[in-house]
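Form predicted on its own, single chain, as structure tokens, below.
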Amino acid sequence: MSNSLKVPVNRIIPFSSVDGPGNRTAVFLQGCGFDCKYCHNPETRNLCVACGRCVQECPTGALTLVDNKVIFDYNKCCKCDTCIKVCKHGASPRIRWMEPAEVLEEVKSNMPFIRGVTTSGGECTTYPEFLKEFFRLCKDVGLTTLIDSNGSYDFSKDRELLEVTDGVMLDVKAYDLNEHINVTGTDNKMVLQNMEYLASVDKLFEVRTVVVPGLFDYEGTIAEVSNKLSAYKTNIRYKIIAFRPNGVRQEYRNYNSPDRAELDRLAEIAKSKGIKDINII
């Protein structure tokens, strides 16, 4: 196989219950070409540039530097999340080169007790030609597939990803222009963009909205985004999630988290815009 088909899987969660429907393994790869503020797992963002900070400081030796590379030795590894704490530059060194069929082999240990896989990263699009080949295979074996993407590749020119994808689960930062750069460093057109078509090829499983008071106007982007949606018939689900500072970069943990009040308020203004399936979390 190609080594083009090697990705950075960042990690493997083998049951989850939020990343789709159903028990699903959720593989999480590596980069993203976004830098949103309140970003959960910061250390998703970029690729190690082997400065060897963490391999001085972890405790296991399951780091080391060869030929100016961090070596990661996954056996060694306790998860104290040290590395990722140390780390400067957005980055982890526990990422493992994978290929479709590796992958596979790890989430086919899951079975029966799970429903299909979703990939996410970091932006798990960064890789179109991993996923096509790893979707393929994931059909092979009954299991569906589901892409969590911020929105910044374009799927309208790649409808071969899409004859293997069973839904896109669409992060919807901003709907305004300048907020959304605001919030990631860059901007939204690619991700409206997307929303509406994969909404048209009844691709788009679930949009998100993450609520963050103070950063960006919240309750306008959810009025747009319903309004955008009910013009559909397909049943596209609404995921309005409560910021929480688990993960955020020190520099942006100050925001505060809504109270269970306002997501309800946030719920019943996608309501009245004709969103029927509304998820609170």
Contents of the next structure:
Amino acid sequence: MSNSLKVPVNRIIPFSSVDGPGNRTAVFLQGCGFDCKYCHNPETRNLCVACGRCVQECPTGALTLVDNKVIFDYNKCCKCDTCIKVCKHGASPRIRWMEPAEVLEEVKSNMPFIRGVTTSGGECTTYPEFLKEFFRLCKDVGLTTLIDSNGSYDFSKDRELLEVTDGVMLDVKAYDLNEHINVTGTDNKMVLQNMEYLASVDKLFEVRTVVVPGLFDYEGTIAEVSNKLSAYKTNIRYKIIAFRPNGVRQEYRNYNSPDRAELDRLAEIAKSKGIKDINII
Amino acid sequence: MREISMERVNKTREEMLGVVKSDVLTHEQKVANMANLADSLLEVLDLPEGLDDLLNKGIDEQCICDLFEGHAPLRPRYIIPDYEKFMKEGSEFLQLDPPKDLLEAVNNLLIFYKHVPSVTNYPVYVGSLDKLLDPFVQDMDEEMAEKIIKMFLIHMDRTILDSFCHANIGPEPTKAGFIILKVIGQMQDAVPNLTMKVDKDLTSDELLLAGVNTALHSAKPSFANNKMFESELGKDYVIASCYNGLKLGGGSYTLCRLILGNIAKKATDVEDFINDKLPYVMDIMARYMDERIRFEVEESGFFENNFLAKEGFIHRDRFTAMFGLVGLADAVNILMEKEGKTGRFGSNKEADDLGVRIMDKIDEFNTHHNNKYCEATDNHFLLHAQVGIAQDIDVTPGTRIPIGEEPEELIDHLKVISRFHKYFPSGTGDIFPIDATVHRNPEYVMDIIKGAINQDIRYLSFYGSDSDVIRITGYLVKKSEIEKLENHENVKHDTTALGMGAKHNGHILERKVR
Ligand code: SF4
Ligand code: SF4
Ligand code: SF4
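Next up, can you give the form predicted together with its partner chain of this protein, since the form predicted on its own came first?
And the full complex, kicking off with our chain again.
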């Protein structure tokens, strides 16, 4: 196997109840092209530039700077998260560069308690070649494969990837172009194209929208997305997620969380447009 | 019968008066306590030498505990009547004909329950309810069936005043089974405790998922590995009391437990524990159990005179006895310290390996000890991971990992317990509070159960971390009822007091939420 398939793994959660159906191992890859204001894992967006700041602040000496690279010693780390708080580059020094087979080895130790894997991020489709090989290996041992994506990757051009992917959980952060740019710093043409394409080839497992009062017209987004999805026969789930401040960068933490009544109202809107499976989190 | 001192008689009389005047015990609890105190004055057993020193000590020293079975056992500890036979044939003693419809069926059962003795004076097993009731719900109005079964269950909760009372469902899906899960999911009652037998070849996903949904709301059912129990006890096993595997139409004469942590305190090091202190205590406990069994079978007259035996609802030769233990984790941690090592049970391979070595030793002892009245289980006792009692302080139930020391990841927790469940045909189990968000993904819990029964894990319980009914150690208690008791109000179930003890001494509300 060539070295090019090594990817930066931010972390692997052995049992996850929130990354798709049943119990799954969730693999978080480092790196994302979006810059969402409400990102809960801002430290997963970029790769480390070895500025050395976290190395100085780490209380346990788990980090060292060697040859212009940060070396992370897992056994010394006390999981205090100081490093990711002080990093100015949206990165984390606690990543491991891993081959698909190495990731699979870790996943396998969770069998038979899991039914599959979900790759997430950051944005895991930053590494399509890794995903293809990793998912192939997962399929060989009988695991199902899901991708959690912000929709920036052109799935329609990668049949090979979709062949080994059971479904995509797609974030639609805002339906309106300008709002999407305001929320994420990027346009959403590819996101909306992916939504319809994946729905048409029956690979869209779930669509998600984070509800952030005051940031964008989430009601319009949910209504428009529901409208589009109801045209497809398959039973696509709409997950409506309440904004929560944990993990969010200080400067964006002041948004309010929507209350239950508001979330129920949104679910009603999705339902009235023909969405059957609605999940409020 | 041996003489006892007047001093002891007077002490017991004082205690009896205390019971009479108690402001927290209900009438039934007072009567039961009075009987136990009266029994404590009897001295009819021929006790093995050395027992007194191991048995009659405070909880920080005691090595053997007989769990309040009394001095002259007048009935076996746990009785498992053959309710199928009762449904088919009725009972002469109770003047009941076989039921013809659902109302008659539940009425007959409720009558029968009042005549099933046990150590708590309430039945510890109330039947495989789905199988017993299924024939009667087939051609019936579903709403009416639900209503009758709901009333049946409420009746049990309000009259069987002890949570060591267990019903079974599964492994096959039945109409009655779904109704039972549905109505239990509408209530949050502690009684009866419920186990679903789970078998990958027999249990449908639909039934398992219905069980998980009910458990997340009502803290029951728990889930038992059907193939594992069947391979050890045969097809006619049931789950009774906390989580005890026993034979239908039989039961357990007695249950005593080793308090492993206190035995470890007496040892100088690991080898001394394994080769000297532990075998010494095991030998005395086994002979003590032999003597209790001898009295029950040869002298008490129970098996000759009780209608359950006379009418064939129980058979003496289907009984066995439970060789219990608590505090494997405590013993391992104490011994590791004595060896100058820091590893702790549940998070360190060497410590876990020592746990396995201790269990192998206990298992080996048990398979070499014979009791002629345990024919049902090849003349051996069955090992039992006892869940603890309210008085336990610094005693970890069975082979569990102490609360507060559970591994960060559930997978690592499951891997530890899968090394220990296989030793205990007469029961062990682990309990996991589950985060409320999982209510929206019950298949998460289902996947874990399916994995578990593939990995030699015997028995698992889950409850929603925000639920009022919670599982203490094996039995169920309502948090709201514990609060009542803390405010000195009467509560109907005697197990609530145990739950309060476990809350304060066992920190059960601090379990790691998954
Ligand atoms: S797409 Fe996801 S990972 Fe990327 S910035 Fe947005 S929220 Fe963060
Ligand atoms: S993780 Fe961030 S703070 Fe640490 S060296 Fe890399 S860029 Fe600098
Ligand atoms: S979390 Fe980061 S700062 Fe804290 S000990 Fe680990 S590496 Fe060091």
